[in-house]
Every structure is written in C-alpha cells, then in structure tokens.
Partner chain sequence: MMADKEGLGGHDPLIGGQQTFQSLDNTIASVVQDQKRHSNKPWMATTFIAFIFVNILMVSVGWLVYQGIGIWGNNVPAGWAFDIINFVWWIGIGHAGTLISAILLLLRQQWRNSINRFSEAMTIFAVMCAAMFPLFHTGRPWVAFYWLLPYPNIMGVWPQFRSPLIWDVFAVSTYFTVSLVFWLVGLVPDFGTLRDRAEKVAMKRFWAILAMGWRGSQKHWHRYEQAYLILAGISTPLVLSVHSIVSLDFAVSIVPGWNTAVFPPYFVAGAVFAGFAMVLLLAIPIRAIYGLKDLITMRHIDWCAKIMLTTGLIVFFGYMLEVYYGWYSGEIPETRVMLWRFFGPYKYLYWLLILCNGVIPQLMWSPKARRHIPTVWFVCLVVSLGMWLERFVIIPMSLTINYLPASDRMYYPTLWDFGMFTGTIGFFVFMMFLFVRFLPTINMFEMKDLLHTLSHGKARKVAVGAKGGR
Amino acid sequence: MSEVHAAQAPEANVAKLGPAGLLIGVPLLGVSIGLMYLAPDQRVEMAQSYLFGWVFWAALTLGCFGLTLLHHTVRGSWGLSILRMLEAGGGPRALSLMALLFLPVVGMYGVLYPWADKARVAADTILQHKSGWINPQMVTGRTFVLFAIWALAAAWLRRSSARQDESGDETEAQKRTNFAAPGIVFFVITVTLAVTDWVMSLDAHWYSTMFGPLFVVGPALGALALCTLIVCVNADKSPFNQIMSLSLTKDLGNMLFTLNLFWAYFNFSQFIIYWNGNLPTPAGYYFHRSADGWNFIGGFLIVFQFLVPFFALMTPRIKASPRALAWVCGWLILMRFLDVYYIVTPMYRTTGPMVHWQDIVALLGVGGIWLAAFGSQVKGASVYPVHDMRLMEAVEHA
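Put the chain from that sequence into structure form on its own, the form predicted on its own.
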C-alpha cells in the first residue's frame, strides 16, 4: 500500500485548481452580490444571471454526487480512475458551498419567482393552488434540508472509501453498495423536487414529468466529461500515467456516449409528450423557445450536444486516444453551459438569447468558488482509490 501511495507524487496536481478558482471567483462573486444588493438599476438582471450561474454549478455538483452513488452501486471499474474527483465535485464541501451560495437567491425571490410576488399570487388562482407547496418558506426549507442530507451522505461515502484505502477492509465496499443502491433512488426523487423549486417554478403554470430526469442525466454527463477531461489531459503525468490504458479510455468514452444518448432521449420524450398532448400550458415551454432566436439554440444543441458527440464517441480511434477524448469532453462541457442557459434563461428573459455580461460574471464567480472547493477536497485523499484490486492490477501491469 505504501508503495502505491509513494508512486502518487502528483505531477498532475489537480488541487492547483483551488487557488486559481479563488483568484477568479472571489472578486467576481463580490461584483455579482454587490450589484444585486447595492445597484437598484442592475438588481433584476444580475439576480437572473446569478440564478443561471448558480443552477449550472449546483447541477454539476449534483451530477458528481449522483455518479458517486452510481459507482458504489454498480462498482464498475470505469469509476475508479475518477472516483476521487467525483467525491470532490459532489462531496460535502461542494454541496455545503452550493447551499451557502443559494442565500443570494433567497434574497432575490421577489424579482425571480412569480410565487414570491404576493400581488401575482393574489391575482392567479393556479399560484394560489400551488402556494401550500411553493412558497418562500417551504422552498428555502426544502433546499437547505436536501443539501444537508446530500452532504451527510457524501461525507459518509468518502470516509468509508478513505478507510478502505487505509485498512483494506473489503466489507467497507459492500457497506457503500448497500447504502448507495437505495440512495440513488432517493437521489433521483430529491433532485426532481429541488429542480422543480429552483427552475420549473420560474414559470408560474408550466410543469413537466421529465424535468427531474433531465436534471439527473444532463449534470451527470457534465460531471463525467469534467472528470474524464482532467484524467485525459494528465494522461502522461503521474499518477494518471500509471492507470491509463485503452480499456480505461474506452470505458469512459462509452459512459459518455450512454449519458449523452440518455440526455437526447429524455429531451425528445419531453418534446413528444407535449406535442401529442397539444395542451397550451405544458406546450408553452417550447412556444417560448421557438421564437426570437431561441429555436436556433435548440437546433444547435440537437446537432452539437447530441449528434456530433454521438458520432465522435462511436469512433474507436477517438476513445483510444486520451487527447482526442479530452477534446470531446471539453466540447461537451461547453454544450452543458449552453443547455442550462437554454433551460433557465427563457423563463424570465423574453428578448431572445443574448448573453449579458452579468451572465459571464455570475458564471465565473460561482464557478471560481466551486473550483476552490473542488481543489481543496481533491488534495484531502489519494488522487485515485487504491483499495480496489482491479486498479492495483492496472498499476502493476502498466
């Protein structure tokens, strides 16, 4: 065991992302919050941009946590090389941070959500009907309770994995599987509740039974792309060069292919359900995204979020090359930004898909703080778990 740890003198120091994130995130987050609370003429636009930035990074955090649960449930070898990064991106520190960064959203309920405007609620019977479940107190309480539960679960899984690294006790792996298998069901249900509060309720009347699955699969795709990108970019540096193999990049590429396919399937399912139903209330989601340039964004996502990665990840040569796979991962991450923008911003921005400077400030501000938490959590344990014999064999026979 000590030899493996000694071999992990990291040339690929993922923890360096932390200081870089702080350098970018702290001033830009300060600008975002300052404009929301100290500049009345910028308050509404900045609050909307902050919500977009927060939703993206919160979704990525949940994607990392969801993949951690999936790995411990199925115990596939594909997850061993990226488990520590998943634990960092979806760990207790990142989840607690996203709960803390939700506070500015709480302060801006009145300018973001129709259910927080008493005048609109009084004039709208549907909002009145929903008010027992969707109201400022209930949404805030649910959000912080769910983040607390997710953070406690993530902390337990990480501690169990670290204990097994130290002791080699194989019963720890079974304990994690016993916990994660029902936990992943609970995770899907609670994520559905959360995104209903955070995003779906931006539209007073709209609803979707596919929205929860979309916010499970899409963020999981982004999380896997980020972790795979880090592994592939550092493929020739220790400790990743000790585990890099054709089978590893093929497995990670296949997982990316699968999640991308699920993302397309859930999006198409939501669209076809509304098309067949032909009801004005649920169809309003696509009505607002079929004019003023939003339809171009939707078509762009079909081609470049789905079709281009679909054919790229079907190509064995790309999955055999860490460099080529890294390019695909980078592209998928960019498409995740665009997809979240397409989902969130048309709910309140009716002037078309124009990216405001506040969007960039908020996205980088929240993202910089997230990277700081990610980097600090990565350095708290070995870069990859050393307790699984399959990974040991890859190290021994590299």
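Having displayed the form predicted on its own, please output the structure of the form predicted together with the partner chain.
What follows is just the one chain, with no partners and no other molecules.
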C-alpha cells in the first residue's frame, strides 16, 4: 500500500533548501561582515543587527538540538517524524557553523557589550564585580567550548541513530537515552550560561533567573514549528505521505500548544514579578520596552504569539489538517523573529522598534547559510528514522 502511495506521489526534497539558502546567504552575509569591518559609519548599526540575526539562528539551532535530546530521552512517538529535521537543524554542521559565525561578533565586542568597554568597566562597580567571569576572553572561550561540546554530542547522537537505521540494533536506542537524559540537564544549564553571556550581558545591570528557561522554551517552540512546517507542507509528497496520520498532526499540534503555553507562562511570570516588585534594575527591562512603540510589540506578541496560536492549537480541526497546521507553524516562526527582536534589540537601541535594513540583511545572511547547513545535513540520511518500530507500523498502515 505504502509503495503504491510512494510511487504515485511527488517526492519531497527538503535538501533543496540548502542551495537556495546558500544563494541568499553568501552575498548577504558578505555584505553584513563587510559593513561591520570596512565601513566605520555603519559599524555599530551593522554589528547590532548582526548580533540579532546571529542570536535568532543560534537559538533556533539550540532549539533543534534540545528537542533532539528530549526526543531521545522520552522516546515519544511524536518526535519520530521530525527527528531527522531536528538532527539537521541542531546537528554538528549547524552547531559548528553557528560557532564560526560567532567570530564576527567577537571582533565587535567593543561596540556591543558594556563589559568589553574598559572605560565603562572602570566606572561601574557591578561590571567590575562580574569582570572575572564576563570578559572577552572568558565569553569567547565559553562560547567555543560549549559549541564544541554540543556539536560533538549532536554528532554522536546522529551517528548512533544512523547506525541503528543500518543495523536495526535496539541497544543503540538505549545508549542514546542513557546519553540524552543527563545530556538534557547539561544542555539546559549551559544554554542558560550562554544566553547570559550573549544577550543578558548586553545590559550592564539587568538580570533575570527566567532568562535561561525562556531561551530553552522559545527556541524549542521555533524549532518544532519549523520541523512541523516542513512535514506538513510535504504531507502529500513521498515519503512523508507514508507517515502522515491524524494522530501525528494531533501530537505535533499538542506539543506546539504545550511549548507555546510554557513560553507564555514563563514570560508572564517574569513580567508580573518584576512589575509588581517595581525595583529599578529588574523592572528596567520592561521600562525600556514600555515606551516608543515597544509596548505595542509586547502587546502584539501576547495576542499573536500566544493567544491566537493558543486557540488555534486547541481546535481539533486545525490539528487534523496538515495544511492548517502548516499555517499555524509559519505564523509561529514569524512570531519567533519578533520575540527575539523584542528581547535583543531594545538592549542597545533606545529608539522605538524600527526595522533597519541592516536587520533584514543580517537575518537573511546568517539564515541563508544556516539553511545551507540544514539542507546538506538532511541530504545525508533518510528523511525519517527507519529504525523505530512505531514509525514502521505507521508506514505499514498508511
């Protein structure tokens, strides 16, 4: 039955995203880096835009990697259809690439981060207090060491999964679980440290214990939305048409619903505590985002990142239709851009929310190269794991 479907349906080619991404990414990334290093009047603006673009794609990469670890830990059947996409998005190539693309940020520490400005550190006791831990050498070292560990872990998981595809050896799955369960603990801790370095430290004084959890859940939502989008858009194409079922789209929809709910819960918790506490340093985060139009973006996110997908994903009809679910996923990805923009940009732009052309160039430049890495990693293996009996049962019943 499945062979008949496969023979008749057009073939999905996820890997074709790679060349398209390269075509867009290479020139735009070249422009971004060129402007940062060769055009002094554009340097600050471009470096800020580049950091925003890099943070978005790095977070998405970590979201994919985190979900891969989660899948191997709990072995939920919801993850099987998107596992190869998660492995590509959070795989060794994407992680190594994001480490490489951090290099332009290293050269721009001085224009981005207060802790890299010696004069500011000398005048600020809090920056001095942190200077042993948050300084150019330590941040750079931590970033590259963490990316190296994440990439090695991702490579090992992917190789193990591929080995099982070939040999059918069930012990590989157990090995991955044994590795991924403590791995996810390590992942959450290290992501918290990393985003504190990359994003939180853009503000010399502000801090939040929720920042790490927010950067675990938000990017995971984006990663799941991207992978679900790919599966749903190709729902009638081979080989995805063999695994599509009502229960699959429902499971993916429920998982998106849960992550979206956690995203809102974490954000609401942070907001209500800092607003009610009304202390200058913690509440400063919302002070900067409560004027010049940022409040409009915040309100927009509440309605369109949380409430609209919340009700959409509560609707059984939407979760039953790959096409409808694909629209929700596409919308969620757009909202993820906006959310990262809302978190990162006001840290250094005191004017209202205005999309600068440099933001678009950097986002597409880094994103294009990211898609190239994603496409090339997808090409290296079957589109979904063939080793898991549950997926095979779905294929047999298709």
